[in-house]
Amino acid sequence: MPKPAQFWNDRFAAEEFVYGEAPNQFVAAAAEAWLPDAPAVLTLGAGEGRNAVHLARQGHAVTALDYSTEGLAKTRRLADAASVTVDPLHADVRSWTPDRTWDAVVTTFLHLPPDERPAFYRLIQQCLRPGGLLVAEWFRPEQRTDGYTSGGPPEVDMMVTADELREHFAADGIERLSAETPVLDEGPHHSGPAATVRVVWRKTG
């Protein structure tokens, strides 16, 4: 099961940025390759704001959603230090209903149980305007079964596969979908070789 908001509040209350201040490697690369024409970006599970602030520094109007108030406070702190604006939104992706759409949705390592993931995938698509892009990265099952120690929840069923993403996102919108083995350098909790799945998907309808 996902950790409760209080778990993340306690973790993010630390003075240091526990997942680092630099953006996720895939998000940084995808922002340059796929998002130049995406003025408004929503980051789901924004955490301490490293991806949101990076995107704001690239000129995007960024909404950062998280259910941790401490994470959003760190997001504001990081944005202030970078002299950019990020719009924080305190909400839980499992119960939140969007009232607008965005040009892109970015999410990294937001892991939910199998029975909650289909609704999350529908939420992502609901948040995107026609032509909008999803950029996302999750740990895949090999993160647990193959003994990687670079982070992620302990339960293998919390992991995401490429086949699962193909079931929930229309094939004609997939611009990239691949199993990767990056070396993470995202603070003490995401550090070292990892087994991940990365996707760029465009909402075509």
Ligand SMILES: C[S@@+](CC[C@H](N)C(=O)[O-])C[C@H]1O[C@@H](n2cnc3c(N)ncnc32)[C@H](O)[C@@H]1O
Second form
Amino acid sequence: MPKPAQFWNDRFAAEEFVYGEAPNQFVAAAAEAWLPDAPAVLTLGAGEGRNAVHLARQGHAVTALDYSTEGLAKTRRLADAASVTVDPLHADVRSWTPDRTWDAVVTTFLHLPPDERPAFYRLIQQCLRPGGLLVAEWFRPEQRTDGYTSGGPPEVDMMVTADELREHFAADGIERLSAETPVLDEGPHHSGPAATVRVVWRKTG
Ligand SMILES: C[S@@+](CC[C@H](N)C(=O)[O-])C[C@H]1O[C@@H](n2cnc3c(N)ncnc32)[C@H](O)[C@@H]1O
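Having seen the form predicted on its own, the form predicted in complex with this ligand:
Up next: the whole complex, starting with the chain shown before.
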């Protein structure tokens, strides 16, 4: 089952940044390699803003979307501490319609049930200008079936596979797509070896 916004508000009410203040490892590396020519970036499911603020520090104009008001408040706190600006957007990706496009979309660990994911993948593509890039990481099913304890939802069908991404994102846009086993060090909820899928995809059409 997807968690309601209240679940995330409760989690983010903690004083500490529960996923850390440093960016996700893959986002940090991918931003350096792939996003220098992406002035405007949208982070979907931005959480407490660790990726959004990192990208703003690199000079990107960042929009941070989340349905958790606590997450957006912490994003602002992190941005203020770094003396950067992040544009907050309070919305649910399941009902929101973008009125513009971005040069890149970044999303990490925004897990939805199988019947909601196709629309999410379409939304990502709608948010990108032609030539724009998606940088994303999700837990894959092995996070549950192989006994990893480093985070993610309890239900295996909330996880994402590389094959599913291949079904929904045109093959000629795939710049990188791989199943990985990183060691996460992202606060108390994402800590230790993990089974993830990472993608960099370009909207070619
Ligand atoms: C596991 S947290 C990851 C946060 C952040 N991406 C990170 O890696 O630090 C999942 C985030 O997705 C957000 N989220 C989940 N479902 C959402 C939805 N339907 N619309 C908008 N945000 C959502 C939650 O509020 C939460 O901030």
